[in-house]
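In structure tokens, the next block holds one chain alone, the form predicted on its own.
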Amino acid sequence: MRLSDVIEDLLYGKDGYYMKMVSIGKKGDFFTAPHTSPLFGYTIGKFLKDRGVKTLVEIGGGEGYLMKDLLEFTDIEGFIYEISPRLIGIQKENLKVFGSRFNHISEYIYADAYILNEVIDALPFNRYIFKDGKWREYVFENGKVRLIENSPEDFNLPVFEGFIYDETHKLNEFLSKIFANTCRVLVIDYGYDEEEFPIFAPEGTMSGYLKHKVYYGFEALKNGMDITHFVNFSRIKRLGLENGFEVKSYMPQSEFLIKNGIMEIFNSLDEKKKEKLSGGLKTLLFQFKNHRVMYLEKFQP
């Protein structure tokens, strides 16, 4: 059995940790940059309306405070895909506000821009080693874990001796899908550039939260984790160009938020939601280290 097998039935089998016991907030198990502050989405909805969005299917969706604050800054009509019974729960819940303008969907459809925030890095993946020269897959057989020898789907780069790799399972099957749907993709996700990964993960990225405590490796393999990965956007932008799409904009998530107006959008506001939300600014600009953006739109003939 691959790794991914594993993962994909902790996460979303029958009883897995997103279909049923995902807890996401300060109190929960992890937390994301819409939970700190509503000025993330008001910058991202700042963002795609200057690209003449209209429509917009957010995959995920979490529980609804991008979508919200997306709908609640701009005019745009949104839809979020979502496999989580739980989750479209206390998405309906919180967005029941915005009556006709927002909507679920079961399958994908049209719209002027997909959004993907913290969705690849939840995606099930393997994990690989360069052992005695060849590349080598950790499987699971009885129960324990064993290496046979075979390489990641894709990763260009010579490596050394003892080097791990967790890779995105069927990452191009996935995004093949959203970039027929679309023109516009913008992905929000931690993670490094194909080069980083020897440097800066010489062992993998592979954890596990719960509770906001961290476990590593093969300890994440729990049921109630948030089993998780880091992202390789050296990957997604290759799976762009093969797609039609080049990348129009990357780079770290707080010089993102920076060079779109976030601070403009902050001194917009009166002194009272000011002082409100002064701290999740600081935690938005400050606290995600290693989250990127990635903007990618269709060439146009």
Ligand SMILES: C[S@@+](CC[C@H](N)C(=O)[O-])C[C@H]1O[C@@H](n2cnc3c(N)ncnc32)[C@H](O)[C@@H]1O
The other form holds:
Amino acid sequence: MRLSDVIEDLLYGKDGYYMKMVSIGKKGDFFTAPHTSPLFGYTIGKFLKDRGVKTLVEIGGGEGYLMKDLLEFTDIEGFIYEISPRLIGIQKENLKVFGSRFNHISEYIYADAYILNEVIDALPFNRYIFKDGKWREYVFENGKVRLIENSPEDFNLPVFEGFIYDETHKLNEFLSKIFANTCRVLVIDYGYDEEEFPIFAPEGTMSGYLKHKVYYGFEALKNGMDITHFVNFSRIKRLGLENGFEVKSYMPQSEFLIKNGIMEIFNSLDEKKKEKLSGGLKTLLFQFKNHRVMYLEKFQP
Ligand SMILES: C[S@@+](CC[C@H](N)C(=O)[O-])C[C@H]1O[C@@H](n2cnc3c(N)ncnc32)[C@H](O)[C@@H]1O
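Could I have the structure of this protein in the form predicted in complex with the named molecule, to go alongside the form predicted on its own above?
The complete assembly is shown below, putting the previous chain first.
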């Protein structure tokens, strides 16, 4: 059994984490930017409006906070494609005020833009190690881990002995469906460029979150927690190019927010709202250190 099969079952199987337990925010297991401040969604809303976006699909909407802030700040029509029935229920409740401006979709539809905030990191992945001069994959047999000879599908750099790499499973399949349904894709997540993995994460990036505590490596598979890994942004760029997209901008999340007007939006609020949102603004700008924003547009000659 591959690690991706084990993770698929633990996260998205009948009793999987995202099916039954998932909880985001202070009382939950992990934070995301939309749970930190509405200024995140407002700034993205401005970015999308500046590009003429009228219809938007969010993949994996969590508890619906990002969609709520986007709809509050713009006149966009929003859709969420969500895999978790538990989260669909929470999203429905949190977004009911928007009436027919918001809908769930059960199949991808054509839209002006697609957005994915911390979704690719939540997809199943496989783990590889470069050992005795060859790539090997960790697989499970009768509950035990063993190594078989197999290399990552799409990792294109020479590496050193002992390097461990966690590779998103079926990323091509996942992204090509999105690329076929829009001209604009915003990917926001924690991750690295390919050449950064051996430098910053030589022991792999697999981790698990439970009540804001982090568990590393195979520990993440225990106790029903959120299992995650770092996204390879070079791979997203390559897949974008193969699907006729080009990377229009790519930068750290905090830089993206500043460049796209988060401070102007904050300063335009009344004093009471400023006071309420100032703590979240700080957290957003200083604590999401590994988060990056990649914006891809269909290539137009
Ligand atoms: C880490 S959570 C992030 C939630 C939200 N975007 C946020 O930032 O708060 C991952 C989200 O992706 C969803 N998800 C995972 N795999 C998915 C898939 N294949 N299709 C649609 N949603 C998916 C999960 O159910 C969850 O809503």
